[in-house]
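This document opens with one chain alone, in structure tokens, the form predicted on its own.
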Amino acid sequence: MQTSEKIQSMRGLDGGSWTPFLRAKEMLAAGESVIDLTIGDHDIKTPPELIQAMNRSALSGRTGYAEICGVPRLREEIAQRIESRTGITTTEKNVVITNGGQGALILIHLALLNQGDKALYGEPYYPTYPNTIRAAGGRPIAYPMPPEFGFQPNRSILESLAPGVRTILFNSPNNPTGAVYPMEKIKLIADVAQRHHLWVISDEVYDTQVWQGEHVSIRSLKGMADRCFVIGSMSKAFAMTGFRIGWLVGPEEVMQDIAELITVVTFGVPEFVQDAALHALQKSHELEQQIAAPFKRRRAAALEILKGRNAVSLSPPDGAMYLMLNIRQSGMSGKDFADLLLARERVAVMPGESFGATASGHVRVAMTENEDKLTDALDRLASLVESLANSNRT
């Protein structure tokens, strides 16, 4: 028996995105020494007080079915958070709680796309983006943001692709590149969306990890609150990746329809998990800084260790927990280089091709180990590129 055409259309189209991660886990399970810098899962553990808050909630009996759209107090807290950061009036009716940021991604695409609708997304991209669109029945169309553009959106490219499109998805601060879109780029996306009547989906799960510049939410721009949806998550800001809790913010009338989808997709998020999230958000300033600080230090350490290593180039990340390294002087694809680096140096990274053709010849490094391990891994990586580059010249 064969599964649906929809699933068949998704199969094998991620380019083996998760292969280095899976291989590294196998090696670690076998007792091998590997520095695993593949995915954005914190080495910093969830703050104990959040686990204690969840435990207290569960022990108090909050283990039954939760409200479909989320616990009202949590939705109110998120609404206040969004309003304070955007200046746009936001209430709990604009918020639904989702199973992580990925849950928000699939729900909003299911809500907005009809079968065959075109949906734009930026490339390099988070690997689930195109298949999320396919799962919702849409036709994914990437708009390239090549390294020569600083991994930033370009007006002529967006204008050429926007006609006939239903939605546009973007992510700032960006995974995998670390790019933070300045106000002029956010205004560009808003302008294209308004003139071509596009729904905008803004993935802002890294909004607390900004090292240079300033995060601008597109919801804050005039005329955008009625056509944009903001995705947030507890995962990155609070080291709660395994809790699977996020949110979606958008126009009230669409949120009401999304409640119908939640009913048949997940039936909500456990109350005790939501209570832990509420506790975190009520102490957000302290906890967000605590979780973000190590990544800021590691970014500085990475820039220092790579200084003068001319065979490897880096667009310094302005946000998020990743480094996108250009390793083209090795003469290898990102995939082949990542395989060699793991086999020879026991350092696991993600090939750039996992994030789209625009990132070919690159590898992404997650800064998810302490400074000593991270700089050791980067030194090994740069030395391998230099060795290959020298061999190519002889």
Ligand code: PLP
Second form
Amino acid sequence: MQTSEKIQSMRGLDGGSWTPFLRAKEMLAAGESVIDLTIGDHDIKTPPELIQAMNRSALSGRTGYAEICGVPRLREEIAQRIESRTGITTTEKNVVITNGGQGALILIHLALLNQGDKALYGEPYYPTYPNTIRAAGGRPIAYPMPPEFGFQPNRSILESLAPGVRTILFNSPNNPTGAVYPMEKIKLIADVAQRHHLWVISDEVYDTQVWQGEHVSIRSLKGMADRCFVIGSMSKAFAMTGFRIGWLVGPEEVMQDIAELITVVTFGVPEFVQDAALHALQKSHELEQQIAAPFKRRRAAALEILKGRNAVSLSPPDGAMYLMLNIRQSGMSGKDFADLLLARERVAVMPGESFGATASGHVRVAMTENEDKLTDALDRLASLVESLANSNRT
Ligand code: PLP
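Now the other one: the form predicted in complex with the ligand, given that the block above is the form predicted on its own.
And the full complex, kicking off with our chain again.
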């Protein structure tokens, strides 16, 4: 049977992004000892009180169909959270509950793109971005954010690509690079979007994980609330990746249209999951800190162990749970180096190329193991680059 052209256009285009993760999983399942630093899934488990809140809700009978756009009390809670963080009036009518940040990403691209519309996204990118745009019928166009620009957006690159484009997607704090865009870069994106009449999609799923600098939401900028959509998630901030719950915030009239899409795509998010999310958000200050703290400590330990290891250079890990390491002195591609590191040192990391050619010669390390394991892995990684660099010189 022939599947649609759309799905065929998506096939194999992620360049085997998830291969190292799948390989590490296989090795672990076969009983091998591997330090798995591939994907952004916490080793820290969901706080038990959130599981209890979910159980209480389900046992009380909240197991039927939920409201399509989400439980009103949860939408209100998210509206308040966004309003207090951006200073922009936000009501529950601006919020819909989605199946994770990914659910929000596909809904908003489906809502905004016509068949063949050009849609910009930053590279290095979160690997689902290009196929999310393709699935929505759009034409993905990457705007490169090379390492020499600190993996930050650049005006002349954006200006050259913006004409004729319908949407621009960006992500700060960034996966995979750990970059946090300062106010001047958020203003740059807003300015380009306003002058070229683009809709802006701001993926802020790591907004509670900022180690250096400050998270700026583009929604807080003058004139942007009518033009931008913010994607949020319970996954990273509350260690709730498997609960599949997040949100989309944007202009009310578009949210009404999104309800039509949710009706045919998922028919909503389970009520007991929404109740657990509400419980988490009501205690957000305490829980967010609890989940973020280990990553902050690990980042500090990583910087310490990599100090003076000049064969490896680290882009400033200002936010999110990742380190992006330049391993070019090894003389290898990120992919070949990641394969060798796994085979020789039993350390699994993601090749930079999994996130687009802009990150070639790099590997991404997810800080999803405790300090001891993480620093052991980084030490082995740096030693491997050093020995390859030395043998290249001789
Ligand atoms: N956006 C970015 C940048 C991510 O890194 C992820 C997950 O890793 C997501 C969105 C989707 O997260 P979820 O669907 O679990 O909320």
